[in-house]
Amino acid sequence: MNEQLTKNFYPGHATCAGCGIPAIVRHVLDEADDSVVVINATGCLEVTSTLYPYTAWKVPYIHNAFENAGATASGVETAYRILKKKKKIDKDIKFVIFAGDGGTYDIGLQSLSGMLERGHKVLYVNYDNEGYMNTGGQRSGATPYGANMTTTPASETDIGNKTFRKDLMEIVKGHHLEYLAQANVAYIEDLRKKTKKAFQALEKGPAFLLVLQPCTNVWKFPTSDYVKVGKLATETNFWPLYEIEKDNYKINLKIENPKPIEEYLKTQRRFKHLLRPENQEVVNYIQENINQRWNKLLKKAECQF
C-alpha cells in the first residue's frame, strides 16, 4: 500500500472486507497540507479502528458519542483558536469530523447544524452507508425508499422502508457554507478534488462532504463489488456527483444515457423483493422520484450560468 496514504490511518483495522470507509478516510486526510485532528462519532469507523488496546489512527483522535460530533469539534476548534491567539500554539491545524449517516442525518443533526451556524472551521465528512450498520442494519434518515432493513422489513405485503431519504445536501446548504459537495467512494479522484476544495474553504468557515459508502454487510452484495455498486448509484442518477460553492451548483459528472434504477437495485439483496413482478409499480415510483430530483438539480446548476 502507498506509504503516503497510510501516514494518518494505518492498516490493521477491523472494517468488513469490501468496506470503502478506509479509502474515504485515507484519501481525505491525504489532501490535508497541515496537521490534522480527527473527531469521530460513534459508528462503523470508530468501532473498527479503535479496538482496545489498538488503534489505526496516526493522528490526534477524539471519539465522541453518536449525537455530539459537531459540538465536540466546535469546542476543540475554539480552544485551538484561543491558544493560537495567545501564542501557545504556533502551527496550523485542520479539524476533520468523520461520521456515519446515523450520527449525521438523525441523532447528530442538531449538533451539526449548530456547528455550521456558528461558523467553526471544521470539515465534516459523512460516510453514508444508508443505515445504522454498526448496530444491526436499522433504517436511518438516509435509507432509500423500499429498502429491506431490520426495522423496516419487507414481506409479502410490505415493501420495506416507506420514506425517501432526507435531502441532507439541501439541509446543509441552508447554512450558506462556502463549500459542500456530494461524492462517492467509487470515484476517488473526484473525492480528492472536492476534499482539496473543502480544506481551502476552511479559511472562511465550515465545509461539508457527503460521501456514498456502499455497505457489503447490510446491502448484501459480494465484497469485491463495492466500486461496481457505487458506480451504478451514480450511473443511474440515484447518487449524482455535484458541489455547491458559494450557493452555486455544479454537476461534476453528467451521465448522457443513465441506466434504469433496476440495474442498481438488482445488485443488492436489500432490494430483492422489489424486483418481483407485483412490485414493478414501486420500482417505477422510485424511478420517477430519481428523475424528478435529477431534473431539479439540473435546473439549479443551469441557472448559475
Given for the second form:
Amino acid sequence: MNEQLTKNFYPGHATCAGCGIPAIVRHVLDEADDSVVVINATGCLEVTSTLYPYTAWKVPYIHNAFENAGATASGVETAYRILKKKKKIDKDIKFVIFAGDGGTYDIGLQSLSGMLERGHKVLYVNYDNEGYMNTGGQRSGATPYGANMTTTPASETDIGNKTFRKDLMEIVKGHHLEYLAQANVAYIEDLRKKTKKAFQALEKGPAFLLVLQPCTNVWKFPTSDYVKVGKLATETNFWPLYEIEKDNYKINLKIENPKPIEEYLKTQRRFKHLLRPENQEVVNYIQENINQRWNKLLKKAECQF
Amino acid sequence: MEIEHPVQHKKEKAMDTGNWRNHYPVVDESKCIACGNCVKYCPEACIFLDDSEKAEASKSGKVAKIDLEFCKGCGVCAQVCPVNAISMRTEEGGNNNETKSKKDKEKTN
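Now show me the form predicted in complex with the partner chain, since the one above was the form predicted alone.
Let's see the whole complex now, leading with the same chain.
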C-alpha cells in the first residue's frame, strides 16, 4: 500500500477497475499543505466512495445534493471564516470540491456560478468523464459530438449526440478568477503543478480545475487504457492543456504534429459508428471544429493583458 | 472543537476489492527502473517504490512493489510501464479461494 497517496483517500471504494478518478483525488489532495475539507457533488466519486458503513475518506467530507456542491462549499467556507475571525479555530483549512461533469456543466452550474461570483476561497475540481456514467451513460453538457450514449443512441441513420460540448472554461473564465486550468489525468505531473498553483491562488479567491477523466465503462475501452486514451485526447488537440491566470491564456503543451482525430475516435466503442465510410463527413466536421477551437486558443494565448 | 462523526474511516470495513480481480500484475524486478509511472497512475494506490535492502540488487536501488490486497486487476500499471517490466497473469480458476482474503473465507466457512 502506498502510504503517501492513501493518506487522504483510502482504497476499498467501488470505482470501476481502471477508473482514473481516485488518481485525480489522491494527487490533488496530496498537493495540499494544510488540512483539507472535501465537498462532493453527487456523481461517480460520491456513490463509490461512501458505501455505508464504509467511507474511503480520511479527511472531513460533506455531500449534500447533486446541484448544490458550490452552495454547500460556500456555507462551509463562510462558517470557517467567521469561526476563525472569532478565534475559535486557529488551523489553516483548504476547501476542495470534487464534482463530475453532470454536477458542474448541467445541474450544479448555478451554484458554481454563485460561489465563484461571491469569491469564496474554494478549489473546484471537475473530473470530466463526459456523461452521467454512474446511472448508465446518459448524455450531459460535456458529451462530445457524435458520441453514442443511452439517451442519444446511434443507429443506421443517426450519429448519436448532435451537440458540441459546452465550453465550460469560458463560462468559468467569465467570473474573472485568479486561476483556472484545463488538465488531463493522463498528465499527472501537469495536474499536480496546476493544483499547486490553484492552491496558491486560493488566497485571493476561488480556483477551478477541469480534468479529463476517460471512463472505461461508457466510453468503452479496455480497463488498462485510461492513460493511453487520455494522452490521445491531448495529442489530437481534442483536449488541449492550458491555464488562464488573471485572464491571460497560457498553453502548457503544444503538440508539434497533432494526430488526426480518427486516432482518438477509434480507441473507443462509443464512436465506433463514426468510422463507417458513410460517416466520414461527420469525422471531417469534428476535425474542422477541433482545428477551429485550437486556432482560437492560439490567438487567445497570443494576446496578453 | 472536536465533533464525533457518525461514520469514520475504518480500514476493516473496506470493501474487499481484491476479489474483483481476474488478472494480477507481476513486476520483473530485474527490468524495473523505478520511474514511478505505475505508482502515479494506479487507481487504487497499491504500488509503492521499495528502497529496502532487498531492492538494492536492482539497477536503481529501488523497485516497484505491488500490494494485491485491494488490486482490482485493471492492468493500468502494465500499460504505463515504459520498459514492460509489469506483466498481467491470469488468476488460476478465476478468483479462487486461495487468493480470496480472510474475510471472504470466514463467510464461506
